[in-house]
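This document starts with one chain, in the form predicted on its own, laid out as structure tokens.
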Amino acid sequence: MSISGVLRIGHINLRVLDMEAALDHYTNILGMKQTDADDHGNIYLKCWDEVDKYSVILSKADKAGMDHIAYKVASEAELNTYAQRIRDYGIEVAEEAAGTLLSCGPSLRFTLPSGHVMRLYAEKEQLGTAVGTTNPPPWPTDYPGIKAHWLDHALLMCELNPEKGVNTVARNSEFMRDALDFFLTEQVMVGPDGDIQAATWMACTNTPHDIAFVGAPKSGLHHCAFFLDEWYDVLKAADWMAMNNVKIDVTPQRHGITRGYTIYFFDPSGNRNETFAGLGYMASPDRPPITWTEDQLWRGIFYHTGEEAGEFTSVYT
């Protein structure tokens, strides 16, 4: 079988303030397992249903947030093609040797118009899922916490200031479409004429989004999300968080945008996490994108209440 293009999200590198507390959170709350550590003190973790060696890197730092986000492409040859396409778009690319990313082949490093660092790679060591590929049970018995299946997506806050002509939401979205072959699934349009693209959800697979961009006064990380099966799993996850005194930002809800079931909560460093359940719908490049208007923005974010939830859009790392 021949595959091509950007396959899926590969990993996210999070900056954390207290490594011991962060490790406890991602293992005992989310249910990940540590798979490696390096000489710089970085910790590598994977979810039970992931085949690659890691999907989260924890790095000790003085400021929380995201160091970089990475996506996996089909082959090293395509990695070279994307390097040229990114340069043609006007963005500088650093070509990194194998091993620059732990257990990975060669990679590309570049900066999105919003200032976020992104990497592409084609090869990463695989450990396989926790249940294997021969007569597997539906889930493992030896993983703790909420047993998240996999790292699903991230939402990045991007500088948006229409009065100054700054819209890195739109610039990021154009770049992801034109250089990396992502396609738009949903968008929020605002302004007096409804012509300002204030938020986008984009995919390279058939899920409603593999990355999202939302306008804000400054760029940062809003959240990274981990997949669960269904609504019941979301409710049980909220129970587990409450029993372990995890700071919950938004209790179980449904999104209008993407139709997913959700909980938002924080790791000990203040990085927002999400559990995201349900397919939502089958995304594809030929499916017309969904548009949400400014007056229905909060119905799109929190479908049940249709109301802003606290500091949901103003607090991020």
Given for the second form:
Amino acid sequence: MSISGVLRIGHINLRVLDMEAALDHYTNILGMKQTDADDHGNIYLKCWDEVDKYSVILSKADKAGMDHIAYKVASEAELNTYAQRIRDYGIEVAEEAAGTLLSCGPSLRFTLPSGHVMRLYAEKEQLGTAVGTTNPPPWPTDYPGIKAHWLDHALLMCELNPEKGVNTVARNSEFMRDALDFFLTEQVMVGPDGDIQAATWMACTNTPHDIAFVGAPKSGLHHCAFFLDEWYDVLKAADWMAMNNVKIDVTPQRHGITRGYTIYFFDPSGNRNETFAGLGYMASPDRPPITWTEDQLWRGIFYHTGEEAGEFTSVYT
Amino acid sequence: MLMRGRRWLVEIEDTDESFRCEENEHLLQGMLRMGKKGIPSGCHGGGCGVCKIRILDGEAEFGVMSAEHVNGEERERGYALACRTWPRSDLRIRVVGKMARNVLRPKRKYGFV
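Output block for the form predicted in complex with the partner chain, input the form predicted on its own:
Following is the full complex, with the preceding chain placed first.
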């Protein structure tokens, strides 16, 4: 059962500088498998526990970062409803024919107030999980790397400049709530009066976030996260990254916000990845949102030290 | 036998400091080994652009780096990302952009910015 018409994150399209290195990373480190490629050289991959054909698209480019992020909605009828609601909200929508997104039905393409491109679609070819639906084992034996379960969420850096009256964190969050039925689970409030919404975590499922927005000088991609079961998997994942010289930004620890267990690390083009483990808590639209104040915001991000670690705010694509 | 690459001397013009860097390690790795605070160690993949430098003198080999942070014209003028630069001679460099600013990072007024 879904709470709203948006079922879950569908995929993220990442720009990579070196396709061979990127493919090696997303397969041998994260444990995804390539499921397709298209005439433009884009590579499509899925995690073992995902049913749809792909959750990551890699596109060769001369700049790193995110091309677009996509969410899956429950039906084509609801897709049409969303097209109207997004327009009514005041944002232009391009209606794309089936096949515009590989192996997908019709899709909607629009731009968030922060400048990020988002797509919605209702159908994507299903290949099923790697363990099937009849008497499945708990995990597959033929997947390499850290065997991430699924693409979990993305955090988008959104232009925030209160002195110029720019707050695309707040504008994105309002749009996601009013047009796409996401609900706020957590937020960071800053400024002299604590009334500037500098970061938000929002959900359309029961997990603490399906998307997050954090204020930054310039919009971009902070990270996309892949799900692992538990704390021990996070430890072993970091071991595997170190063995393979993956550049780790922040070693295993807990987030105060969402309660997740995390590692931040980079793909070979500098796009930040995260492993996100633990279900945190059962998110629900009627659960009051959690607020983190400016003096405790780093406690929220990195719970144990309460200090900025790695290059959380200074490095993103 | 463990093969060690040749080691070159890299001088940072801005601070009058220098560090040794092997042929098979990029300049950022060498720079980080100096143990100096404030050197931004970002993605190490040429994507995030925090380790921008300008090579004033010397030879180097380069990996692919994001055009968002170093464009073609800048490349011709010696700009590069330290994490995508491997020394092939002694070098004299200057740190630029975020790399230079990071050392004197001002206090944030609004949490993250």
